Structure formats: C-alpha cells, structure tokens
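A lone chain, given as structure tokens: the form predicted alone.
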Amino acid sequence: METGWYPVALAEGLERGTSTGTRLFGRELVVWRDSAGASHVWEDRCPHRGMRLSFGFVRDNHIACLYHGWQYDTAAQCRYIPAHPDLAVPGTIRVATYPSIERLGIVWAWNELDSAAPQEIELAERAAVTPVRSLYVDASAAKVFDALVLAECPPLKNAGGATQRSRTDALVSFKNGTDEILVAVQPLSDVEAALHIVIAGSPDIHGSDSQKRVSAWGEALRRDVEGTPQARELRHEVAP
C-alpha cells in the first residue's frame, strides 16, 4: 500500500445529503456529501459502538449513526447524542478522517488517516467532464493496470490515429484525436478493484451515445481482466 491519492467515488453519483460505503486497501470508508455540497471521506465507523456510518443518514451538515443517532459535523466532531440531549459532548469523540478532494469528476482520498498536510494532487483539471460509470472488478489493481496499458481508446466524436496512453499512480488517460477517456483505479483489496470512468468534455457533447460506447468498453475490459468465458477483444466491443 503506497501513500497517495486514490479515487473512491464518482462525484456525480454522490448527491447532497447522501452517503455511501466503500473500501481502500481493505479499509472501510464512508463517502458523504453535506447540504452545502462538500464531500467528505472518513473511516466508516461510529466511535460509539462501531456501526458503519454509511448505514446512517445525512441531515444538513451532520451525518448521524443509524444505531443510536450520534451526530457528527463536517469536522468529524460529535455534536449531539439523542440519549443525552443536554450533554456538552467531549471533544475527544470524533471520527477518524481522510483528506479528500474532487478532481476530474471523481472524489479522491489521501490514504493516511488524520493526515494534516498531504502532498498536492498532481492531476490537471479539465474544463468539463462527462461521468460514465463505476465498475467493480474481481482482480487486483495491478492486473487492471496491466490490461489498461494495452487497451485501445474507443472512437467517440473526434477520433483519429493511434491511441495515446499516459498514467499516474491511480489514473490512466486514453487519447484518440481530441477524444479523451480517463479511468481512475481504486484498489479495494488485494484481489478487487473499482474503475471510475469519465470522458473529458461536456455532457452536451459526450452524453448518451458516447457514454453508452465507453460503458460497453469498460464492461469488455472488466470481462477481459476477470477472464470470463464471454470476454471478447475490446475492438469488437466498441466497433460502430
């Protein structure tokens, strides 16, 4: 497990006032968005009895545990305990957090708990992105990357020439002409990974048909990595 920034969710799929559970290198995380629109990535555990906060609910700028209703503010500090409504909650009751940021239409987490000063995320923002989908793969992140470096970019609106690929520790970019697809790889565990896929460019340009084409491309990639009997070559899956 290397320290760094890793994707944990598509930003579009995380609506205001909602939460979801996920994993990173086997650790359980809750990803939630408050009423002001800010996203948060925390350890998925209420300090009281260990219940997953992702099972709870978001109210305004608090997330509440489903078990006993303990509420935590955006700084992860417990602010209200229903069984003791007049209690001044001790400052020691708080949830462990991961630094997080939204970039390229994806929520990213720095994989060190309560880290005060993670390094700057080295991902150039795009003017707009079109979200496609998240895919879950029964294979390690390393095996997924092995497949990605051989995959071809499906033709979208302005394809031309050979596919150009580049990658960081957790992101692969595919370019063909002015078309660009971005695939962020989340290591869920030693044998599972998630792909968060977006198209660089506005949904006004890349909505519907392009999303469907890239979604089918991602499905073919997943089958190919998992080695299922239905796996086919990617170029057949994305042919017009």
The other form holds:
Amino acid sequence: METGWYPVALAEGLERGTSTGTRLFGRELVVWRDSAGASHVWEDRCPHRGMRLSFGFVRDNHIACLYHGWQYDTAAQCRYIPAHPDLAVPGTIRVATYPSIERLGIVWAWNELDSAAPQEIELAERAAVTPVRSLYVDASAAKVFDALVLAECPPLKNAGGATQRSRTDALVSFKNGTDEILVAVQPLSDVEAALHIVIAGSPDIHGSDSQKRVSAWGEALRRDVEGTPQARELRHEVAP
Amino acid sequence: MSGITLYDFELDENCYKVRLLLSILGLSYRKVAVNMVPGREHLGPVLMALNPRGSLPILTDGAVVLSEAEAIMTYLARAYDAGNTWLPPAPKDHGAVTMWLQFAIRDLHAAFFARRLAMFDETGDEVALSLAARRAFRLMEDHMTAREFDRAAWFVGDNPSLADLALFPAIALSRDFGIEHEAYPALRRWMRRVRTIPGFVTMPGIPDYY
Ligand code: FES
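Could you please show the structure of the form predicted in complex with the partner chain, as a counterpart to the form predicted alone just displayed?
Time for the whole complex; same chain goes first.
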C-alpha cells in the first residue's frame, strides 16, 4: 500500500447530509457531506465502542453514531453524548480522519490517518467535468489498470485518430481528438476496486448521451476485467 | 373499515411489501400476525386452507383470496389506486413495471433466501446465494445509473410505481445478510427517494433515516 491520494467517491453522487461507507486497501472509511456542502473522509469507527459511523446518519453539521447517538462535528470532535447531556465532552474524544479534497469532480483521500502534512495533490483542476458513475469491480486495482492501459476511448463529441492514454498512480486519462475521459481507481481490497469515471468538459455538452456511452463502456470493461465469458454472438440458423 | 385482511409476519420482506403499499394507498386493514418463525403457523391448517403454497403474505378482501406479494400489490393497485399511478396503464410503462415485478420475484429470490439463511438459521449455499444477490443488485444499480442520466428518479416512468416498492426491501435489508451498500451509489440515492414517498413505513432492519 503506497501512501498517496486515492479516490473514494464521485463528488456529485455524495448528496448533502448523507454518508456512505467505503474502503481503501481493506480499511473502512466513512465519506460524508455536511449540510454546508463540505465533504469529509474519516475512519469508519466510532471512538465510543468502535461501531461503524457509516451506519449512522448526518444531521445538520454533525454525524451521529447509530448505536448510542454520540455526535461528531465537522472537525471530527465529539460534541454530544445523549446519556450525559450536560457533560462538556472532553476534547480527546474525536474520530481519526483522513485529509481529503475534491478535484476533477472526485473526492480524494490521503491514505494516512491524521496526517499532519499530506503532499499537495498533483492533479490540475479542470474548468468543468461531467460525472459519469462509480463502478465497482471484483478485481484488484492492478488488474483494472492492466485493462485500462489497453482500452480504447469510446467516441463522444469530437473524436479523432487513436486513443492517447496517460496515467498517474490513481488516474488514467483517455484522449481522442478533444474528447477526454478520466478514470480514477480506488483499491478497495486485494480483490476489489472501484472506478470513478468523469468526462472532461461541461455537462451541457456531455450530459445524457456521452454519459450513457461512457457508462456502457465502463460496464464492458468491467466484464473484461472480471473475466465473465464473452457473450457469444447470436447465430441465426438460416434454412438453405 | 375496509374488508381487507392481511396475514402478516413482521420480519418477512414480502409481507412488508404489502404493508408498504397498503400504507401508501392509505387503506385501513385488519392485520393478523402469523408466527412464521419459529412458530411455523403459516403451515397450520387454517392458513393452508387459504393458501396451499404455505407462504406469506396472504390477503383477503371480501371473497378475494390472494397470495404472493407482487400479485397482491397488482390487485390492490387495480382495486384501490384511484390515481392509477402505481400500476401505470400506458403499455410501455405497464410492461416495464411487470418486468421489474418479475425481477423482484425471480432475480431477487436469492436475496430473500440469503436473508432467511442469515436471520432464521435456514440451510442453503451462502456463497452462491450472496453471489446471485449481488448480481441482481448490480443489474438494479446499472439500471438506476442509466435512469439518472435521463434525470429520471424511479425505476419506471416519471412516478414511483409498484416496481420501486417491490424492489426496495431486498436491497434495503441487504446488510442483514452481509451485503453493504458501498457498491450501489445510484441505489442509495434511489432508496432515499423511496423513503420520501408519502405513507412510507419501515420494518425491523430498515431505519427511517438514510
Ligand atoms: S459506539 Fe458509537 S455511540 Fe456508542
């Protein structure tokens, strides 16, 4: 497991006031968005008895644990313990957090808990991106990358010539003409990965049509990576 | 008070489908609690006379006696949905709703068995059931992902339909049998929408927040 920035969710799919559980290298994370719109990535573990915070719920600007209702503010500090409503909660009770940032329409986390000094994320922001989807694959991230570096870019609005691919540790770009698709790969565990797929460019241009095409492309890629038997072409018997 | 009676087991997801629709349609009914597990009361002579299949739910309405959640839902929609939105009459939507009802019965059957295995100590192939349930959930996820590209919020058409109600319980209860919602972002958003349908009710295992 290398230390670095990894994608954990599509930004648009994470609605205000909601949370979800996910994983990085087998470790459980809770990703949530507060009512002011800021996203957070924490260890998915309540300091009280270790229950998963992603089973709880977001209310206003805090997340509440399902089990005994302890509430944590956006700085991960416990603020309220229902069994002791008058208690000034000690500052030491807080959830461990991952540094996180939104870039390219994707929520990224630095995979070191409570890191004081994560590196700058090296991905340049784009003027606009169109989110497509997150796709969960029963295969390792390495296997996903092996397939991605051979994949062709599906034609969108301005295709032309051969697909040009480039990759960083967690992101693959496919360019064809002025079309560009970005695929960020989240290693969930040794045998599962998630692909967070966006199109570079405005939803005004790439809404619906291109989204559907790229989504279907992703599904085909998933089939390839998982090794589902290729669909055989239907053969119609024609009487002589 | 209408003449509807539901033979119901609180923890059964198929009974829940019917309770959900009855609540949404605002219908009052008599509920007969059947101790299915561990009592096996559904296999006693009284209920076997009503439904020789030995399954729940069973609904009676006057002389009408029906079993199987999806069939009961179809009946209730035709009989009592004045707005005619839960089982839309337009051929295209009607066909699609029926297809998803079939999906809820057949493809999600694995989820039903996986949950019974986990909750009620029944026997079965846990690994195979879990795989089959995940395959079904993935098809639902791919469908709702595509629907969102068209800015559509529901499985079929512009309004919630029986399809949404029949598909909801299996995925909403999937943590009962060890399948997290991590891999289903579009279904998570859809499940939140289902919870906002007026008349929505929960069952044990389905919290009212999400
Ligand atoms: S485990 Fe979270 S409040 Fe008790």
